[in-house]
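Take a look at this single chain, the form predicted alone, given in structure tokens.
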Amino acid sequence: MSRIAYVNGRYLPHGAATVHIEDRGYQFSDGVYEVIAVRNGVLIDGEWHMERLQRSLSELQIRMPMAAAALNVVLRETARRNRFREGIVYLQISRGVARRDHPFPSPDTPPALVVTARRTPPMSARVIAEGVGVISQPDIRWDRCDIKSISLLPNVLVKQAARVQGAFEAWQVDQDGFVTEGASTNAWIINSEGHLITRPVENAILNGITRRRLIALARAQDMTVEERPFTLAEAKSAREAFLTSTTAFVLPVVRIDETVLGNGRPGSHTMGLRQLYMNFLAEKTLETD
């Protein structure tokens, strides 16, 4: 089956799906993008990214292209035309079609929206099983991460650093040895005494969806969250680690470059987390059914 996508109007298969060469988004990276995950139709936490979608246009001075009840609708749509039960709805917003120029262009400018929607397979049981490793890269990104813009070349070059040498993921590390977030994901530790650490919200770090409810299902169980700055050494010298995104869910992380955490088996802590999301997902799919 030809996937669907939604492009600025119209419903197109994807051979025909385009966009204009002097698109800003194409020209300038002048656009924002949100991920989510479909599970039987259901957008897992649709409201919270809607919510951090019209943040980053606000900070990024773009108005939306509809409505936000007409955009879930499109969103929803779109995940239908593509018949899957389990996978992920991207959305982007470039701020439209214009002359090539560094300011921003009339603000008759309408928005440009692209929808595409895809099956993802689930996480290889073995690989949750196992664990991953990741690598630490200095972090050469702008000062406002907690945008969701497009233009995400340092997450690709530190990305492919981590595929190249084998690893899972990449670890950005500040100037001052602080760990911010990997390239596609939230990086979180647990200490001897149990406590998840994970970067507080800031300019430095995307306020994951993901990390976002795992915060909130994990106090919900009495669970200690501390939202602070953390080393690379003290990532090192954890207990456990792991790693959170829209894709990868709750993923344990069982090596940091070469340090070997624990016995290099997934911690009891880090899976009993991933089985309380897992538990949230499954309940969100039965509250439609």
Ligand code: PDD
The other form holds:
Amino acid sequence: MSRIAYVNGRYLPHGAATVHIEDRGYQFSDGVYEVIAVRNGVLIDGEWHMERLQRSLSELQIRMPMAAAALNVVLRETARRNRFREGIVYLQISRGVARRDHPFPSPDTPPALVVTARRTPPMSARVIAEGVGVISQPDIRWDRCDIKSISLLPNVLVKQAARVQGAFEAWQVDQDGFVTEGASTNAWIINSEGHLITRPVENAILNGITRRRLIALARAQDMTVEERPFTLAEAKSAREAFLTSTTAFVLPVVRIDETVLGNGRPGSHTMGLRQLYMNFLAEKTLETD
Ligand code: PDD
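What I would like now is the form predicted in complex with this ligand, since the data block earlier showed the form predicted alone; can you produce it?
Next comes the full complex, this chain leading.
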């Protein structure tokens, strides 16, 4: 079945869906995006994604291309037309099309909206059972990593470094030695008391929706979550570690650079948290069935 994309008001075959060469997203990375998990037509934590999208747009003074409710319809419809049970929708909004010039174009320039959707294969059971390795990399990004900007070159470079070294993710480390986050995931550790530790939400990280959801789920189980920075050294001596994102959910980390954590197998706390998140997904999906 052929894939369908939404581009500025039209649903088009994926191969025929194009944007203008003077789209400011293309020329300046002048835009934002969201990736939302979809299961059985349900946008997982869709409202939180919409909230974060609106915040990113407002920080960059880009208009919403349409009302949030209408955008929701487009997201669902794009997912529906691509017919999958488990997948993602990707949405990107740029400041629109204008002759190349750094300042904002005239205020009547409409923002450009692209939505794609695709099936995502379930994460391999072996990867979940064995956990993944991460490498550390200096964080060379800008001071507004809280904005989900399409300007991802540093993230691309560190993720590639991870791939070359056979790792799943790169944990970026700030100038004071504290871990910020992965290239496309949030970073977590668990200490000897079983406390979950993850960097607080500020400009240095993206406020991950999976992170936010997992904090709520864990606290509802009376687990202690410490939102505080942790160093790379602390991570390497942690009892357990894991990462979260819309596509990876909760994934155990068993190696950081050359350091093997614990016995090198995913820890029980992490596997419990993954199960907690998978149960949440299953419940969300049932609710509207
Ligand atoms: N990445 N940190 C960064 C830098 C990210 O790009 C992402 C998401 C996350 C996790 O956020 P969430 O839980 O909302 O997915 C953290 C998406 C999936 C991507 O770029 O593909």
